[in-house]
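Here's a solo chain for you in structure tokens, the form predicted alone.
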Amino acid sequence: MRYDALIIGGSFAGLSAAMQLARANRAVCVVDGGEPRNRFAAASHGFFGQDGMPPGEMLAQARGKLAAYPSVRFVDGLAREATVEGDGFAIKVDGGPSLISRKLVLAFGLKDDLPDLPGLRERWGATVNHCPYCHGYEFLHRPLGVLNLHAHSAFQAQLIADWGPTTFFLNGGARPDDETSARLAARNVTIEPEKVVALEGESPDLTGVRLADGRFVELASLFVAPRTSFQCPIAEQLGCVLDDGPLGRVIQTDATKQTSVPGVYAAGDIARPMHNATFASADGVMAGAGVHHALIFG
């Protein structure tokens, strides 16, 4: 079967794109590996009408509603390879037969490349977090920390201070320049130069961090902004133009979410520097509409 659109990734962006095409009665196939980026979080916050809902439940509900449309098919598995075939695309999924489509939507998401720090990984999405808009309110007015990973971390520390008294852990890195130090001081951010050696407390709870000199700093949550990488190699295989974002590469798209490769669209965290479930869903809507327009007029 040749689909009108093949969507790689079945999270907020991918399912939103698929819904627009399903409601246009177009043949759509959603390929999903079942590892959404937010699977580590117990609740999703800030999403319209869904604040506090477990992200897995939100995705299950969305997938169930999408499955009610007869033109939609789901394939569970990882997309491994993409090639141009005629005026469309062929996608190989986990060694199975190729799936053929006229248009392609990349929505496979990112993975967070977490720092190798004892006690951090098992707390990710609970008491070690990235986005304060998603997880800051739950730690309001309690002691917070930001781990220095790159130049963007100082900005993150200034931001986090709105939620609680904040310590910026340089983690053995260089002290910020005078201008940045002044901005941190204006936000009442404490600068701690010593290296962090471990997170402590009964996981997933966090009581604080242990420093290399033996001192213990009490924390309710540690915020980090890890580097990111694509969960799937298909954008590179197809030759999509990539941009350097503050935390990793993103796929360059136009206003309709089409990439530099005709017929290939991208939506969600992989296609924007700022990551948020609402943005991802909105991007998916735009990509789905863009694909539908291209099927008619392109």
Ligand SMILES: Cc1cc2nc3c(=O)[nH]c(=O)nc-3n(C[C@H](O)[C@H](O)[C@H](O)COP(=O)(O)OP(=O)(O)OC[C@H]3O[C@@H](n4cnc5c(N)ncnc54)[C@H](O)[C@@H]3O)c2cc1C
The other form holds:
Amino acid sequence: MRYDALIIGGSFAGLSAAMQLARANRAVCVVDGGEPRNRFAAASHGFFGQDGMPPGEMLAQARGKLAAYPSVRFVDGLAREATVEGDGFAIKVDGGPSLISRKLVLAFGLKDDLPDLPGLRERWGATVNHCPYCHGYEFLHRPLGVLNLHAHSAFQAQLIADWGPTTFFLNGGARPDDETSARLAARNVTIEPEKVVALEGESPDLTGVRLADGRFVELASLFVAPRTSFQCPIAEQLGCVLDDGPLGRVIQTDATKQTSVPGVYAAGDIARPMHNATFASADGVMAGAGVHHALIFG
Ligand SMILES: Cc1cc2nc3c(=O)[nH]c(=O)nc-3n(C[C@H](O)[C@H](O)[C@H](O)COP(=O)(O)OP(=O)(O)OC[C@H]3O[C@@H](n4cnc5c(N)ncnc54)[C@H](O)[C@@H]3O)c2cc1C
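Okay, that one was the form predicted alone. Can I see the form predicted in complex with the named molecule too?
Time for the whole complex; same chain goes first.
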């Protein structure tokens, strides 16, 4: 069977794209590896009408709604390869036959390349967080830290100070320039130059961080903004033009979410510099409508 659209990634972006196409009664197939980026968090915040819901439940609900449309098929597994085949596309999925379609939507998400610091990885999404809009309120007015990973971290420290008294851990890195130091001081951010050697407390709780000189700094949450990379290499395989985002590469798209490769669309974290579930879902809606228009007018 030749689908109207294949969607690689069945999370906030992919399922939203699929819903637009399902409601246009188009044949759509969603291939999903089942590893959404926020799977480490017990609750998702800020999504319209669903604040505080477990992310897995949100996705299961969305998938359930989509399954009610007869033109939708789901394939659980990883797409390993995508190629242009005539005026359409073919993808190879682990352990299954090739799937073919007229259009392709990439919604395979990003992975966070976490710093290698003892005690950090197991607290990711609980007491080690990235986005204060997603997980800042839960730590309101409590001592917070920001780990220096790159130039963007000083900006993050200024932001986090709105949620609680903040320490910016330079982690052995260079002192910020005078202008940045003045901005941090204006936000009452304490600068700690020493290297952080471990996170402490009964995981996933956090009591604080241990510094290389033996001192302990009490914290309720440590914020880090890790660099990101694509969950799979299919955008590169297809030759999509990529842009540099603040924390990693993203796929360049036009206003309809079409990439530089005609017929290939990209949505969600992989196709925008600022990331959250709402943006990803909105991107998916745009990509789904974009694909539908292209099926008719393209
Ligand atoms: C710890 C944490 C907590 C977060 N909390 C919040 C929050 O509270 N509120 C909020 O709005 N945002 C939150 N976010 C951000 C949110 O998770 C992302 O913005 C959102 O998940 C992006 O959706 P997406 O559909 O683009 O990608 P993802 O959700 O990452 O989904 C990508 C999907 O594609 C699949 N996939 C990957 N490669 C392949 C392949 N080759 N073949 C098939 N399938 C593949 C994956 O398995 C996955 O299911 C959080 C992020 C993190 C890291």
